[in-house]
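The chain that follows stands alone, in the form predicted alone, written as structure tokens.
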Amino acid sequence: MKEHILELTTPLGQSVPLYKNTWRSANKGKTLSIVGGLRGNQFNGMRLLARLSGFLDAVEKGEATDYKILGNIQVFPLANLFAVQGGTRNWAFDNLDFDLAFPGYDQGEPTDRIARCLYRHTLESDFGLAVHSYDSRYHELAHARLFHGDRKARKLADGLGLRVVREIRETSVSELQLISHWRDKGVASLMLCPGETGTLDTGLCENLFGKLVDLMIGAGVLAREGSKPEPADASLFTPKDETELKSARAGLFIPDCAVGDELNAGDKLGEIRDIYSGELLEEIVAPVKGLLVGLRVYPLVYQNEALATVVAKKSRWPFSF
């Protein structure tokens, strides 16, 4: 069911509504909230949540007979309405990173009011999933993120079954994220990073759709007759397992690898060349054996900018919760 939860008016008098899609079981059950569209150029996330919403509509109508809704599921496909309408990363009017706008403010600017509405509608959830990619200059392998040491989120990530789960340290900046506020309120909080921004990868979206279905089954808000989700060949990486490579020189970065590559220490990742002469300024090599989970795709780099992220240790599920 499509529910209207907020109405904003533009200076020209146009109405801009905010919606959520909801599905409820006859019994109370647990609640899962999924928020996407935090930036206007995250097309994989938009497609993924549209696909998921269509599937849940079919389950509710009895058209997907192997499935049954057991709890309450609410999906917010397009959080940053104005950025989505403009096709930009952030809304041009305030250029605010919407991921850092929480918990919001009812009497504030439009972005503050939307953030507050989302916060209010998801605060009583048992599980929270934010579908959100990062810098468009940096291509990351599709993965899940959670705060370091959050055991409830680890269990939720186990149900998602992605190849890579990365724990992150909390900082003063991350305290403004929705998943941080969820965690502070006892919500099992997870971030799904669905690949590259600014492009649409339908094959990846279909794969992640299956992962989200498995997550909902693991969380107990959806049931499937017959087989259970297969155990995932997933790995948890803590902050100490990650190595970030930065540029020593400024110039044109030319990669020689792709995210998802398995690397050995000394493997070439790319090079930096002088933008005027083409002279080789720096060769970038893997310092450790591991998996390449992040790679810069924007070629112009200044000194000391992030070029790649390699995770070196593989700790298999299941973990102690």
Contents of the next structure:
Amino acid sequence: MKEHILELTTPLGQSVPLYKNTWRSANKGKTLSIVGGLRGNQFNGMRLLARLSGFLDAVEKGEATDYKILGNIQVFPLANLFAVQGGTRNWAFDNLDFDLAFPGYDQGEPTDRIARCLYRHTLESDFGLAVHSYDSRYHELAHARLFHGDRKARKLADGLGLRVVREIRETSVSELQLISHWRDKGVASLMLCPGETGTLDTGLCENLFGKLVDLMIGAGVLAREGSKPEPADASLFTPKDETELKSARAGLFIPDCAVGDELNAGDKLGEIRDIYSGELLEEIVAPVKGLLVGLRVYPLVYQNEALATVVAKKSRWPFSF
Amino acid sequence: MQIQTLFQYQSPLGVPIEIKKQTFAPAAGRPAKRISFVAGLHGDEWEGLYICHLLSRYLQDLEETHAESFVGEINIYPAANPQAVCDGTRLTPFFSVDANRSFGAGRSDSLPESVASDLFEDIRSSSDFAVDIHSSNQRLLELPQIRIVEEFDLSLTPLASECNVDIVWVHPMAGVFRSTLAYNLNKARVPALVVETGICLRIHPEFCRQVFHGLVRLMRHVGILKADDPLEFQTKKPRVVYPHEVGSLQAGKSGLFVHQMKLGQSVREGEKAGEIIDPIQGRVLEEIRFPFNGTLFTVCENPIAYEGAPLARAALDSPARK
Ligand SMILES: [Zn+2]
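After the form predicted alone, can we look at the form predicted in complex with the partner chain?
Zooming out: every chain and molecule, the one shown earlier first.
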């Protein structure tokens, strides 16, 4: 069911509603909250949550007979309404990074109010999933993120069955993120990063949709007759497992690889060339054997910018904890 | 005075982006104390650049006429985010990062955070005191003031009281401050004041001179400059306000805010502050009236108002109970 949860008004008097989609079982079960659209250009996330909502509607209507809703599921497909409408990453009016606006403020301006509304609607959930990708200049393999050492989140990520789960170190900035606030309230919370920002990859979305269904079954908010999710070959990468390659020179970066490539030490990842002469300034080479999870896609680079992230599978996962 | 390039990074054009600092050394021996002034972390806030210019001119003259006045060391970082200053943007261009929300993360994947980390280390290691100068944002005009997070009240308020500002506002902690320069310096035991004055994209010379006089006073107070030069300085004792002594006025409706408020104006409860109009329907949506008696130290200069927008802040005459 599409529920209207907040009303905003523009200076020209136009109403702009904020919605959530909800599905509830008759029995009181666990609650899963999924928030997306934190930026205006996260199209994979938008497609993914629309696909999921359509599926859950079908389950509710009895059209997907193998499935049954056991708990409460709420999906907030678009958080940063004005950025989505304006076609920009952040809302041009305040230029704030929406994911850092939590826990928000009821009496504040639109970004504060939306953040507060989302926070209030989700903070008593058992599980929280923020669908969020970062920089449109850096293509990342679809993966899940959680805070280093967060065991509840690891367990939730286990149900997602993604190839890559990255643990991130907490910083003074990440403390402001929605998943950090959820975790502080005891919500098992993850960030799902659905690939490249600013483009739409329908095949990837379909694949991630299947993973989300598995996560919901694992979390006990959805049941499927017969089969259980197949255990996936997921790996948990800690900050120590990651190697970052940076540009020693500025210029035009021309990649020679793609995210998801299994690399050997010494493999060429790309090169940096001078913009004026085309002269080769630097060759970028994999320093270790591993999986390429991040790659610069915006060709202009400054000196000392991240070009690629390689993870080496040191810690196998799932494991007991 | 020496100008030093702290560090540089190359742009795709092959041009170096350089962060520079000016250093005024003591007349003799080791510096008694060291102070740093930082401006231009947000590239659309130019009042701080002009304040640094006034400081630099004054100190250069003083070096020629009263060199013995320099007991300590003074560092000035007039444009700490040079790319943003050149583009006149709050965020660092190309990277779309807020430089004053990049501290405290340590060295990281992102170039702006690495630069912030190096800048922080340079300021921390060469300062016993620091002042970071800002100009609010593109919407709010501020009377010269210093803002202090409550946990640093005891150590910072006596210093702020020397700075010739109108208001010292001691406010509660919020998560966003954790990634600011001043908060991290204070945590690293370098007392750091945040000046807010004027508004983005403008220079208010009278406010800048007021703050400049205050910063010279501060240097005399902490024993970095000897008070033996003949120039007369303004001396203003600021009003120190705590959270219960600050009143704020917000928009109840979205529309265009039209007002005649003035900074420093003394206002009475019930007095009209302005109105919010609906430009499509030709109606007045809301008459804005002050809900307090006080003196305005923040006034909204951008007419676009969404419901909840801050329109004014005041130091209250008779504060609400704590
Ligand atoms: Zn600023």
